[in-house]
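Listed next as structure tokens is one chain, alone, in the form predicted on its own.
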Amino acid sequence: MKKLLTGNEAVARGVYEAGITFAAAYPGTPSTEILENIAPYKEEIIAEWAPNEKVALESAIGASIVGARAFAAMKQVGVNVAADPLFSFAYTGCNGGIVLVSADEPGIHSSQNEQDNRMYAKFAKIPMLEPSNSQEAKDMVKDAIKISEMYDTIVLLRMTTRICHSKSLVELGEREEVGKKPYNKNPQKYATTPAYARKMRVRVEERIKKLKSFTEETPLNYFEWNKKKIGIISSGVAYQHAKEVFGKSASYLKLGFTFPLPMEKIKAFAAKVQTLYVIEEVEPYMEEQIKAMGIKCIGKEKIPNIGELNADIIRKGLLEEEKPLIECDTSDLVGRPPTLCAGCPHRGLFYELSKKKNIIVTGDIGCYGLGVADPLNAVDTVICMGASVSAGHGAQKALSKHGDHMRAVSVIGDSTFFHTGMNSLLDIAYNQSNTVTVILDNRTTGMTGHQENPGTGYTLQGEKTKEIDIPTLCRAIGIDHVKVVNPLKLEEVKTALNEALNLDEPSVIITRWPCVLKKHSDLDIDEFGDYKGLCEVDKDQCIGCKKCINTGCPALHFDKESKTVKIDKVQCVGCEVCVQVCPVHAIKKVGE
């Protein structure tokens, strides 16, 4: 049977059928889906979300180790957060077959940077696959557990966001019951202690010449003749696009096996083609190894490695040539920059911490990053997940330090606490500075659309679990000075701000009020009842000051003609924030 899949479900479909019996990730753009897609099948899957990427891999790691078939998914820089594990196991290798999914983002659509996880495999020594449609990349996944206990290691599946989140019709097959390899202690295999190390070390290069050999005679890599002037080697969705420009105008080395890359297969087709194109997203990774074996192509000098890649740009670049494009007068468009919704908890603590003054506020990962923008600009800094208290507690001991009054404030959303900004919190109490840190407990994980964590209270299976206490465990964690507020009572957030930054000492903000878009749980229902509702302006008391502009609420807009500010019925929530920034009481909830 043929059904329609993303890559994502396709690959959640490799791995229901390849026999694997534990999946772990941290949601990530835009490898999320993969996971959701495993949940289901939950009597032959353990799929569980990891509080990181560091943990889901060290998780599937164990699993492997003692005989099943494992598994782990992660977008391009969650892999730089799961390295230590990747680059030891690399050496130990496997026991029961593993998989790493390495979800790329070229273009950068929601990630902090563009990085080309290919040369992950290349530095770590483990193989690679690169699938180019959906049936590839179930199929794929198959062949890479075959391949992972064929020869004892752990096997990168390279995805990036056109093959992760576009469509193709994929042939379903039957699950492969493996059960689980018999596990036999073995320490020289699985300690890399310095001794048994230099061992591994020298097991992983005798791995490399096997699987070279086996690069040149897999059916991953292989040839399509057509015209021989030109000929293109390529691999993943640069495939698909280069076979959009020169159909069958051209031949092709499609590789599907990319590390180690096979150089004699390379040289064979290089021999037969008039003029050698390299096509490949992002960085030069075969182009480079292609051209130090001596063998002339072109490649990245015609076609750019900043952004994803598509047929005009292989167009324009390699052939001169541009597709007329529709003429339109973009001179109407209304720019519309990305804003935090109606209702959305995280705006009174945005508004309150725009309006205090002598304050660094460090950001981190989430939607919440958009308190960086107009009209809030209450954020200075985004650097990566977890990177917001450490960088206070950071900015904070060198402020203090040269005698500057500045106090850094961190904000982190709940999620990201359990990611990587507990260890940061521990941090700053260990080494005692005053930083405050605001935790936006929003009761789920907003940015990658609502996967539950471990405060939520419910698995990604859907049971019910232990919750974690946030203000428990920073109490536990050392920090004395923890306040729970509504951030949705402005009055509420600002006190609590006050006292913080009146302290000597680490302290500690939650912010806890669900997300707006959040489906309710019965835990949010039992908490927070059915608080939504309508906010209206009366505009014979509306002055059109714009205070409540201020607050960056979407639903609110200054209409010139009457000079006074009207709500948008469809976007209010009734959250109340700009009822209390009015000076004059022109807008009030009804319906109560």
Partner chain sequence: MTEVKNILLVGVGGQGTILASKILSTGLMEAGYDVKMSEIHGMSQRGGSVTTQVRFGEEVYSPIIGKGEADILVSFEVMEALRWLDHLKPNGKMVINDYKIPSVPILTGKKNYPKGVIDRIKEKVDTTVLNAAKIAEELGNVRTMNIVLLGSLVKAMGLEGIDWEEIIQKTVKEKFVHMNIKALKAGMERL
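Rather than the form predicted on its own that you just supplied, could I have the structure of the form predicted in complex with its partner chain?
Single chain only below; no partners, no other molecules.
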């Protein structure tokens, strides 16, 4: 049976068909939907959200070592978090087959950087596969599991946004039930102590030699002979874009297994074509290795290494052709920057923070990253997951040391706090900086689409579980001043911030209110009730001061003609933040 699947859905199906029994991930665009689509196979597969990518990979490693087929998925920056276990596990090798998905984001649609994780395969010396459509995404999970078991190594399956999120046809297959291999105690294999690791280091190089033969033989790397004037070496989605431009007018060496590269195949291909192009997205990963072999080719001198690739870019770069376009005046086109939703519980905190003078707000990865944007302009920095808390610590220490009275306030979400913020808070307690850490607990993982986390009381597969109590955790880490506030009550937020900023020791404020878009669980309904309603502006009372507009709520609209504010009934949920900022009491909650 054929189905139209995204690359992520196809990988999930591949995990099922490959007989994998343990899968873990931390959500992150564009990889999130992989685990979500594995979760329904409850009978066959344990699917878990881990608090971070390092934990996800490490738990998959544990499953592999005891003999189960295992799987971990993450976005490109997640692999940085998981790099530590990855590099050591590359030494030990596996027992049950194991696959790691890196979902890279050329074009930075919703990430903090653009990194080409093919470099990780070369760096960690592990085999890599790159699918170019959904069918391959599914099949390559199964290939990867076989390669993993055959060569005793974890395998990297490298995807990109366009493969993850585009749909193409996939032929479904049956699940292969393989059970679990036996586990035999073998510290020489699984314990990377120096004496053993030195021996493993040698085995890694031996494995690379074997993989070099494999890459030449595998049908995952194949020729497509057409006219030989132009020859193209390509992989992943770049191959599809290349075919779009050149069709049958060029020959191809399509690479699905890209570390190690099949250098003999590449040489043979190069010898038969007149002009050789290497077409790849982002970095010249293949091109550099090909050029290092002394093979002449054209690549990044004609195709940019910045941003997502498409057929247009290839056409322009290699053929110097441009399609005729419709020309129209677009000078008054207005952007659509993302914004905190109407009723977002983060708004109240950012509104109060934006009024504070002489503070640096170190931000983090999540919806609250939007606190950087106009009109709130509340956040100063965004580095990576968990960095807000430790960057705030470093900033505060340096400020205090140099006699600067500026204060550091860190903002971090609940899921991100569990991810790597906890460690940073421990550092604050241990090294004692008088920072203010604000944990924005919206009872879910908001930005990626409402995944459960250790604070929500539910698992990925829908089981009720232990709900971590953040205030207790913060106290246990060593923070004495912990306060929980309702972020929709501005006075409460302001008082808590003022108190915290007056302290000469670390403090934590937890803003606890559910994400407005989240489906409320039984636990949420018990705690927060049904609070939604509607606010309205009395236009006779409105003086058009725009104070409410400055909260950045997308339900509020400043009407230039009447010079008053209007509230969109469809979007407003009656959070009442605007009610509290209106100096003339022109806004009222009208419905429950």
